[in-house]
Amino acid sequence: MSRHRAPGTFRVWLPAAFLAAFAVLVCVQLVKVQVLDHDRYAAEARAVRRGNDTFYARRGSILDRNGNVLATSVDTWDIYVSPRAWKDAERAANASAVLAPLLKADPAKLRVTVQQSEGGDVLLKRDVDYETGRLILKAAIPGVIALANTARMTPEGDTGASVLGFIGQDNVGLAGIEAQYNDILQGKPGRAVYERDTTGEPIPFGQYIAIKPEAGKDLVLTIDRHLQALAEERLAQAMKDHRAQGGALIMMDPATGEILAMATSPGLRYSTLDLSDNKQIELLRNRAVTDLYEPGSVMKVITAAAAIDAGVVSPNTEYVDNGVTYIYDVPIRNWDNNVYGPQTMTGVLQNSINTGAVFMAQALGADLFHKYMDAFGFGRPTGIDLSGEASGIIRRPADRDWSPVDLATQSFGQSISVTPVQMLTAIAAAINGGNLVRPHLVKAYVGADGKREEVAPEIVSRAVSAQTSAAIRDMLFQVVNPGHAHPAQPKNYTAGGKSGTANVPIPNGYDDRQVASFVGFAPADDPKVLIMVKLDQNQDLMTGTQAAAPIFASLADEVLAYLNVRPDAPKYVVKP
């Protein structure tokens, strides 16, 4: 008996065709996933199960010249949570209940923070103290990750804040020495790469790759913490006494360019720093290197040094002061409108005679005068190791709007703008033997292995001869010791210096605001310290001699005694 197959029907072939087409699509997709796009999907899978954490290196400490700590880092922890580990409400509630007391936070707020995140691991708190972080690790809270970090501490409080600067949350320097030497201080961060499960927890014995962080170097500054605190204290008191709006007080070793102290106001204070206040952003700059002012009669020291070095005058060259000199019918008068009659060049500095400075500048001529301005570093940055340094402004004969009146006024510190550090560096060259030295704040680097690298003083150029420098020291000694009591005379040391009182320039003239300053050195024959005292807009309108010179005198006695320099005032010198 023969058998017959049932003929196919539409209801049989249609499902079969659909299933065959579906099978083909699945196979195509499998080929696409497993073969054509294998690398992309494998990479995505690895990314999902791979954790990648950065470990910041120990940031180098900042020390004063004697090894006292000014800024250092302490071990802390950054606490993260993996959102996948807290997807289960009950698990998240239990975990947050354990974590919240350790972080001194509200459990519900912790859960909300994690739930609202859109990215990877959620940072809950940065710089948790070391012991608390250890407790969190010991508690083994599901989904919680503690990464080692460091926090910056300043044991001296606000002292030196404008010099030191500060770092951001990513351990990168944002201002001051912290920013200038960030690459040296920061070291190299480490990294950990590991496999984790679907809850974000590391897989035991999973792949683990770690790069250890390399600690940053310590910096030894030229700053002395005691002198820095003293400078800040005296500047604050001087501003209060003379109702000044700001100022600077800088101490330098004139032979090496080492800055022993640098106080500026307004300035950065850690205790009141609030970066959300736009006005405080201005405090991040160090005004001793960024802000310009007209130095006034302090510039007469440089004019005298240039004229003596060029041989056009000597300290005893005489001229007759009539109280006024005319430059193309423009009268140039003395600051006090006085007439001094016959004077030597030393007398010009002693009495701060404007017309005498003009006499020396005219003897030099404009081209030679500006050649010496270049030699003393005016019109360009000093190269001090702080960011934002201004170049200064000096009008030159090649400028379209220059006139011989500019030469006259520049000779006594007008029509020229400088920074406090620039002016101090120029005076250092005039009295240290004639060398223009680069001012600097870092004395040495110390590696993690204890190896110390000294930063050698740098002589930029020679400004004047050693003979000229000796003559200037003697002239400035006679300014401070004119044969009678002078506000700048220290009690225990010989000294030299020059005051400056300059009005603040405005378009087409000057207003009644002034800058009162004094730059002095001691001992007179072998200067160990050069000090600038500068008061901005002192409301009592006292001159640099009246307001700033007495501060120098008292500081010279105190600073040199601290530095163990033998007193050399006449009363201490034994006559043969």
The other form holds:
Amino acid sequence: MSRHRAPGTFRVWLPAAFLAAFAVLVCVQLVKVQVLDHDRYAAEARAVRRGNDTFYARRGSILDRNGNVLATSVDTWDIYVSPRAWKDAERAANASAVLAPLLKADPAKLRVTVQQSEGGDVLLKRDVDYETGRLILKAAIPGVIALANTARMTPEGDTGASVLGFIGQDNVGLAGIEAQYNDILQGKPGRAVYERDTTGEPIPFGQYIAIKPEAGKDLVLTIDRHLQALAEERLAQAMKDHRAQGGALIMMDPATGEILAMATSPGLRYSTLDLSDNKQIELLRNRAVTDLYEPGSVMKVITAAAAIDAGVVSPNTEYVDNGVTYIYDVPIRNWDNNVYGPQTMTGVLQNSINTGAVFMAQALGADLFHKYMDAFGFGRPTGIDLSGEASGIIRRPADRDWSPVDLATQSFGQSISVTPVQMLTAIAAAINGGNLVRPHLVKAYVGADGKREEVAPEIVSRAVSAQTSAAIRDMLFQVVNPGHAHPAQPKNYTAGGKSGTANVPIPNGYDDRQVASFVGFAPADDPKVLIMVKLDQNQDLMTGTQAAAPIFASLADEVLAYLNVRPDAPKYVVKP
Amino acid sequence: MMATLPRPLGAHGRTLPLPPGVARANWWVIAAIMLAGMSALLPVLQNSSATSRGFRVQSLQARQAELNGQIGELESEVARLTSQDRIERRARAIGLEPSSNPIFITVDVPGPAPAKIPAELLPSPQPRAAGAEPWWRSLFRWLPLPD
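Compare with the form predicted alone: the form predicted in complex with the partner chain:
Then the entire complex follows, led off by the chain already shown.
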């Protein structure tokens, strides 16, 4: 029996042609996917399969000089959802219904947020507190991922905010100590790369590579939280009493340069911080180191120290004040237009006589005067450990616009701009034995292993001799103790100091606005604290002696008693 | 058609005699099969053990993380409770007031200076300087010699 092959018909060839074409298309697509686009698809597959998390190290705490916490990090959770796990509507509804109450959110809004995302895991809430995060983890909600993070907490509220600064959402310091010491505080973040399943969970025993985070070090500041709070309270009260636009109140250990308290206003406040408000951006700078002012008569202390150290005058050198002195026909008058007659250099400081300061500067000469200005650190940053420090402005004989009148005016604190910290550091050098010390805010570092590294005080240079410094201490004691009551006299301690009242410079002159300040120290023989009180644009137009000196006097009593310094006012001196 | 039996009638229950050595060879086979079976089971047992240990490790790591978190919570709670504001509120609540006019008393005996800094923040004690003992002398410690 013979077989007959069916002749090819349209019904056979047409499907065969379709099938062949389909097979060719499949082959082409396979070549495209597996050969031509291999790298791209392999990378996409790896990206889908591989999870990648960053674990921030625990940021170091910031402590005050006595170990009290000023800023610390608490463990929190960042809550993410894998959109793939919430593709199914019913599953998403169930999951969101469990998650929403824990996050105090609306379930529908959570679902919309997740469904509208086009990228990978969706961040639903940052810095969820630790206990809530644990509840979320225990609930094992499909697709929900909780990543450990930390948030900054300041137990003392707004106290010291301008010094401490703050950190951003990425745990990087943006202002103050947090920014200056970010590398030390932050430690090193850890990272984990792992294989994950379709819900985004790590596959047990899948590939897992982890680098552990290294915790940051704690910083022990020179700041004392009690003194800081006291300084902020007194500054706020003084600004209110004298209707001042701003101010600064700084306490320093003059021997070491340790800043015990630094209050500035306006300044950063955590409770009202709103970075979306452009006006608040200005509050991020610490005005004690960034803003310049003309110090006025406080500068006479430096002029006197320079003149005595150079040997051109002594505290008892006499001169006759006529109420006015002329520099190239430009009259320089006393602040009160008074005529004081014969005066010693101590009397010049006691009565704050401008012509006396000019007398000392002229005795020095411009070159020597500016050599001492350099020695006291004017015209350059002090090197304090806060960012944005200004250098100050001082016109010098080599400058194009220099005038001999500048030497005269600089001797009593005009034609020279300084920062409050710069002025305080210069006065510290004048009274601490003659050493220009570097002001600083960090006393020690403490590692995660408890190892403590001390930050040694730094002497930058010698400004004047110890003998000159002792003479200046005595002259400033005479200023506060002129033989009658003085607003700067503490009740329980001896003290010295100098006031300054300067008008605010404007182009081609000065206007009626003023800066009233007082810089004082106590006890007079062995200063333990140096305090600057500065009020900007006080509307009542009281002088530094009237407005700032009483604040110094009351603070000196409180601060020294707090520091366990024995009272040395005459009434406490026991005669043998 | 007539049915046939594969064995002679009357031989039911009687085993045929085996050549010598065959029974011993069977035990070896059984032992080999058992060994092969155990070898096959070993990776399963190992995997099972590794899995359970892995989950135990994960569980302990989770517990460790939880305890670390709780330590952090407690530390921040301590910081909150020792804040100046809270201490002042508490002091006022029990009737204390800020001192306005302190009285200073001079005594002959100095008072104890309290360490304000918590112990963990104080400088660690300096390690004792190593003695000048030569290295070979330490070998004597291994010998039962009188002190």
